[in-house]
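A lone chain, given as structure tokens: the form predicted on its own.
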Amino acid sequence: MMANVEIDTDSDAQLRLLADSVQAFATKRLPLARARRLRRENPEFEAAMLAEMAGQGWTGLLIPESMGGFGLGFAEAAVIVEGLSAQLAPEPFVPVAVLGAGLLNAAAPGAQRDALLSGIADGSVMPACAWQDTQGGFDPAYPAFRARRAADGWIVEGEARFVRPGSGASTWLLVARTENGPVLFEAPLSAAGLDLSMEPQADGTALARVRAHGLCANEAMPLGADRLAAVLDQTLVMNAVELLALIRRMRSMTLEYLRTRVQFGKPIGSFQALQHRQVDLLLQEELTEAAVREAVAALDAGAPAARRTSLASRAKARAADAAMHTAREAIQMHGGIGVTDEYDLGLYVNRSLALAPWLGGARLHRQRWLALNPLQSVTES
């Protein structure tokens, strides 16, 4: 993970020649002008490509080697992750292959769970998870949806937001409050009793809000409060990593505007106003780095409840910050052509405007941070 750390040990080692293999796939097969063509198209990324993907063996990085996966950690998975972020890439890998796959995961094993990974380890099945409330809120022990016993299965009711992919999904997942507890339901993309609408965001992809009335279900996958909970906090800190991809490709952008940008005989990267701006720009990327380091890190470690969600909200509260701060900056300092839809910088910007609110923004991960560090023990730490 993450390009400009140094390699010390085989572990990492490992994860550099990762790296390499995923910059190569992504230089290659994801160029920006692909990002370009793809925006506001229905749906906005090529199947074939998470397929292609698939094929690498990335999708099913976290799922389990019975079930056609690697069963690897979440450092390989952040690797990933930040080189299809890099070039912009539409796919919906978080979604998908951390979300998606980490909520069934987490389910009671059954016949349709173990389905439903394999299909999404070999790529033919691309499921779209909708368990966060209409306001946004990032509370696991309120779902969207809630249950109840019927005759012959289950009726779920409730509306949910934010749901990635918005389309070309393959399947709908649901996350549903129970008497017992959340469970997990499956939904055919046209089942009864689902109403669909789009809210298209800046980067020209679309969330969609999905609204269950009376919707019957069969067969509900259990999931433990707890295991919701961390997968949560996975998918939070594999979105910290996207944004953190996105925060270097735009202050090096920034950069070389600055050293090849000439005025009165000079690169204006010359003026001493414009130096002190980008060190601010690397401070930022260095400790947004180092808070999403240390929160994948956590994850394979298996940190405390407590400790996960904490550094997983710190992470995802800087790299919010940081990421709207860079493209800030980067536009101000790329002077009128920062604005110009022409300028590939504009992508950049426009994603980070997509995925810094994803999951909740900083304002909610800062809350809920310190809710878990209560200002004692900031000050005794």
The other form holds:
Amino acid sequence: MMANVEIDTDSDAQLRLLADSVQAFATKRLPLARARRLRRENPEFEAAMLAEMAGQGWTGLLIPESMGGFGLGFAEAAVIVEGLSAQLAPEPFVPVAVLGAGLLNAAAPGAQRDALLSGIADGSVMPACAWQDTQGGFDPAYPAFRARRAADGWIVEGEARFVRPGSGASTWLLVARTENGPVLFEAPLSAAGLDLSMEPQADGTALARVRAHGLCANEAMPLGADRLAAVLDQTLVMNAVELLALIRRMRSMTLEYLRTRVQFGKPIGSFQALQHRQVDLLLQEELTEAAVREAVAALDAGAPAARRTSLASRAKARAADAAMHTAREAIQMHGGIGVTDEYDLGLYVNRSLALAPWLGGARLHRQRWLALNPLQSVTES
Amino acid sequence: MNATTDWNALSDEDFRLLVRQFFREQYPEHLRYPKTRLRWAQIRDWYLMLSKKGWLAPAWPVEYGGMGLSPAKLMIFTEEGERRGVARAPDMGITMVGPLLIQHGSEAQKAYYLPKILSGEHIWCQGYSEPNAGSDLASLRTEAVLDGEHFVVNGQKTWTTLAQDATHIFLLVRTDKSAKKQEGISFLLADMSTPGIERRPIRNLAGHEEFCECFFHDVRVPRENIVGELNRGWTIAKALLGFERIFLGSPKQSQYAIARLEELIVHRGLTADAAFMDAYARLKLDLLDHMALYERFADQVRRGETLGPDVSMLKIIGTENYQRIAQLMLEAAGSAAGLVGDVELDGESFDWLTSYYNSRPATIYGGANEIQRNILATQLLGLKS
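Now show me the form predicted in complex with the partner chain; what you just gave was the form predicted on its own.
What follows is the entire complex, opening with the chain shown before.
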């Protein structure tokens, strides 16, 4: 018992150290003006910055030490994700360091896989991972692509959508189903048989739509179906962490505004109607944090699949709803300035609009949760 | 297992199992999950059994006849009772008067009152609320004027839970009308049989008489019945609100109500109704997130830390979830929603209105949720009024 307590305390201290260094980095290197400047660029982030984050060891956080990473857990990843999201860093940290690294971690070991993982850890590889179908469903059993054996390799067909990052990646990773379960393919950006289009999002980033027609691939990296499902849940939870950071920032900006904006001779934060609405935002923030914290702990504890998926969908449902609610309320409490492009709140509102629906919105994840926790059975515990 | 057992020396798991077994085996089956607060006549035997076992006052120090439980152990004790549907005994003497006297009472007061609470000879009720005061408790007007060796009390208290069954009442009274609102208030103990005290039950929407109004007309209370210093009652009353505040935000009411809702949904075949199920899933996830947040505060209590004003969050979240669950239960009941009590529906019986009625005052008592929001806005967020 005592030993556990000490270990927890140690890891708490480590997490605080990590949070401090992320904070220091973000303050110095990621001012909001930068996020403002980069939106609607193509790509909308800087590869050099992602390389710098790799230099901090962050992109290799979830990658085993044998491949140049740190082999740490999701509590640590959450600290980084939260810090970057709070400053609206457009670098695709979750898509690359969580989803990309996760898919490769989940794949069977091999020279290609190992090289890609080391590349993510050192910042030289930045994959865009395509797996979600064009309907925007979230079903690991049905990745967007199908692959069949050909004379000297594989033929890949299908279409994926909502791929983040949409541009600026160094290579493609495609998840396909085969007769023998899911596999992962790497394809160069210019591969024949791969059509791309960009779909701009509210925050000035873009998602890719990827169509494979007769794409030839030499080598397939086998993925365990269970491991694929786990990686997607992990990505979902980190997406919820991104949203939590947005919620916190929008709420604190609004609180600051209520304290300083004067109307009728008083700060508007002295009006009870606004105080109560601000408190309701606090409640949503705290509920989101509680749900996200439970999900992150379950990932690190290696919870059984059903519980892990339940918690991931629950965290996403709460975070997406709370982020959208907070965005609407923050605009209202700011008044007219809240709908202007020149005010920073709008950057957070637009990022919320982009991140809340990614990998499925609140409604989809409530349904997913419900499917796993039907009424007759013992509920999630 | 005698009165001197050091319960805190047991591991949490062992203690939990012990308590669980006791509540499972000894608590009367017909009194589990009562729909309304039980009257003294119904709960008396259980009260006396707890007393005999030495488990009536879990939070009191052992030297006064309590179990001397640490906050962590007390959480377990309460959780297990809630889990097993154990009703609250008339516990004002145990949770309020006892701790008050132990902290602030004179030796004579402790020696006289504490054993009589434990024996069931004295049943206490709480004289805080007044008409027109509501959550603005400090605006109370019932006054006590010193006349020789007695205070003469005049005024009215209300929302006095189960005053019908009480032998004693503890009162917040105004003893200095010239002082500021929170000052000039004293804490007074009174015997309900004193001439001039009249009690009148208040019937609620569900038809129950859980609360009373109490009237005081020239009631002479011995001077030695004051607790602590004259005009310092408010400070004492506030200090009594300890970590028990966490229980106002317990998810247990919602957990119990949603279990009833789930039975009703399955029975009525509503699982095929996608819109209804989305509404249900929202509430269930609200509950699970509330439980996760509750754990954060429970950990604080277990570590022996003092709860801050942020605990008000739990009360708001919990009681408003509870009301939404009760509301959805009415929707699930359809045309039968207005029928009261155990209602037969396709061969099974359900009771939805009890949750509806019970959930109404939850957002009012213990400081209305609007007051809780004021507390959070001013004390936690630093907004000025």
